[in-house]
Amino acid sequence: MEKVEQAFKELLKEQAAYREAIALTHWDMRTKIPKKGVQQRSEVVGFLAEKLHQLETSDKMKEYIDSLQHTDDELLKKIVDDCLETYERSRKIPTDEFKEYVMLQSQAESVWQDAREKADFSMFQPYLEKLVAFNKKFANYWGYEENIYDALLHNYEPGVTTKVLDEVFPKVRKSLTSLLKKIQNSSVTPEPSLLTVPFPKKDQEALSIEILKRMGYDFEAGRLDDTIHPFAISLNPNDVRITTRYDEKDFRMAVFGTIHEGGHALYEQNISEKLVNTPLATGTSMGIHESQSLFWENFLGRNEAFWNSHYDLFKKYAPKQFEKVSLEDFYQAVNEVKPSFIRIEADELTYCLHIMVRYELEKALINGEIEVKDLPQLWNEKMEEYLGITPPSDREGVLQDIHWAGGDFGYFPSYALGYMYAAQIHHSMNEELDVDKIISSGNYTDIKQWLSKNIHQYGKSKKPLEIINDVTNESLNPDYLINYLTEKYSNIYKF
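For the sequence just given: structure alone, the form predicted on its own:
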């Protein structure tokens, strides 16, 4: 059995090498690749993904799974169980279809970038139609109990179903729209124009790096680059990369985006070494992952205590115009609530409404209730219904996110789930730590250690709902988010 276990671990290490190569290739394609290199690089990704798929579904893998499935080693059992699920799901997809799909993803991302720049959905439409068709096909291969969308949702948030989302989301939406109306009727009017002064990219970058260091992000195990759509990507716990997007007319995009991606990166950098070179060396779900990024971005980065301790640092890098802006006015401005077109620029309160627009559209797409060609119009109609605004073009509307171009159907709900998880986690952390006092100190070591101890170290060795139950002593509860937003914004807007 020792020889079998060693051989199994060697196979896992080989798979990890392919995953790392694929991740590095994706990072390059989203940041540095010349336009003419996309086609061939897509074929390289397809080749690597095909090889990984073959390893995950090989007879040798099944041999190891069968031999080790009843091991007394708890960690090894979790690794074997994860490999079994991957084996069973992946075996249902023919290798040639999988390779074709991976190549399509890479090509679609490149076309999406051009379509977004030209605000022309018709350029992207045929690629999206193929991606939707593939996802429907894969969902049917995998199988589901009640809703075909559940098969895709499982890829990002196992344990959560459309039934759960359709119970929770309307409750949150009702509370948020009610809060939004109160804010819009308030006499308090933050002045965001105070923030939109020319702010050179190099200075924004220097500020972002300084904040990342204070968060505990290890630059010897990562780097910061810029791209169209910010993301964090983990090659392994010692190489976790962040990208951000700079707007020299509005620093908030880069600063809050960097804090957000830094939260993702801290998760990946602090996974236990015991899990390296296994499929458990990653976040347990996108919802839990998003809880970490939103915790740092909102519960820390948009916290009054954060700016009390960071305003001098901010002004060190910021243009001289900020010398005349009071801390109170600055804090109100960075927390202004105002419906906006772009999800990644959305304020805390309206953010989840953006997610619900996407969830409802992609669920309807996968269920065959709407067609891809109708997305721009339907997107605009839902934005008007939920946020009271209509995007001026496809660039600010249906083309703004990279997720569908990457075939990531079932991903979007994790953003709203992550926000709810983050509020629960914040509440539990406050029962053990004086969170605001720690934030005011500017030294976040205790917060980082608490998150690593309770969440990060486990990687994927705990299921998402297991993490939430262990950390908060209850299952998903949207009331913590509703209460947090109500308290915060009733104080800012004085209602």
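Since we've got the form predicted on its own here, give me the form predicted in complex with another copy of the chain too.
The next block holds one chain only.
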């Protein structure tokens, strides 16, 4: 048995080596690669991914799983279970269908880019129809209990089902739209133009690094680079890299973006050493990951206590014009709420409404209740209903996100779950720590340690809702987000 365990761990180590090589390759492609190197590199990534896939679905892997499945070693059992799930889900898709799907994905992404530019949904429609058909087929291969969409949701947020979302989302939506109405009727009108003054890149970078260090991001186990689309990527817990984007006319892009990616990175940097070289050495779900980035971005970066105590720090790096901006005006401006068309530009309050639009549409698509051709109209209707605005074209509407073009159905809900998890985690943390006081102190070590102890260290060895239950003593509860937003925005908008 010990020999089998040894061989199993060797196989896991090989997988981890491929994962690290793939992650490095991706990082390089997004940050450093010269233009002419891209084509050859894509083939290299494809090759490495195939090798990893072969190991994950190999007969040898199945042999080890069968031998070790009844082990008493709790951690080993979790690793074996994770490998089994990957093995089974991959094996359920016939190889030729999977190959066809991968080709479709890359064609669809390229057509989508064109269609978005031209605001022409009809170009993209036939590809999206095929992607939906594939996803329905795959969902049936994978199986589900109540709703076919659950089989897809499982890829991003295992344990969270349509039933859960259909209880939680409408409640959140109702509260958000009611809050939004009050905000729109408020006499307070934040002035975000105060913030868009020229702010040299090197000063934005210095400020971002200062905050990252205070957050406890370990620069000896990571680095910060410059990209168009900011991201965080883990090669392993000792090498977790982040990127940001500098807009010299709007510091918010880089500063809040860096804090957000820094939150993702802290999660990956603080996964227990015990999990390294196993498939559990990663965040447990998209939603929990997003809860970590949003925790730092909103509960620290857009928090009143933060700016009360850090406005001087900010002004140390910021251009002189900010001397004339009062703290109150500044704080209001960074928290302006305003319905907008583009999800990734949405504020903290309306963001979840963008998600609801997408969730309801993709669930209905996968369930065969609506057709792809009707998406643009349905999208615009829902935007009008939830946010009170109608996109001027499909470029600012149904064509804005890459997710569906990549076949990623079931992904969007994780973003909204991240907001709810973050608020719920923040509430529990506050019962043990005086969070605002720690933020005011300028040294956030206690916050980072609390998150690492309760969440980060476990990586993927706990399921998302297990984390939430263990940390907060209850299951997913949207009231914390609703209460937090109500309190925060009633203060800002004085209602």
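Small disclaimer: the values here were computed from a predicted structure and weren't measured. Basically, rigid core = biggest C-alpha set you can superpose within 1.5 Å across the two forms. Residue numbers count along the first chain shown, from 1.
Student: After a core superposition, would you say P198 shifts its C-alpha by at least 2 Å between these two forms?
Tutor: Moves: no, less than 2 Å.
Student: Compare the position of the CA of Y87 between these two forms after a rigid core fit and state whether the shift reaches 2 Å.
Tutor: No, Y87 moves less than 2 Å.
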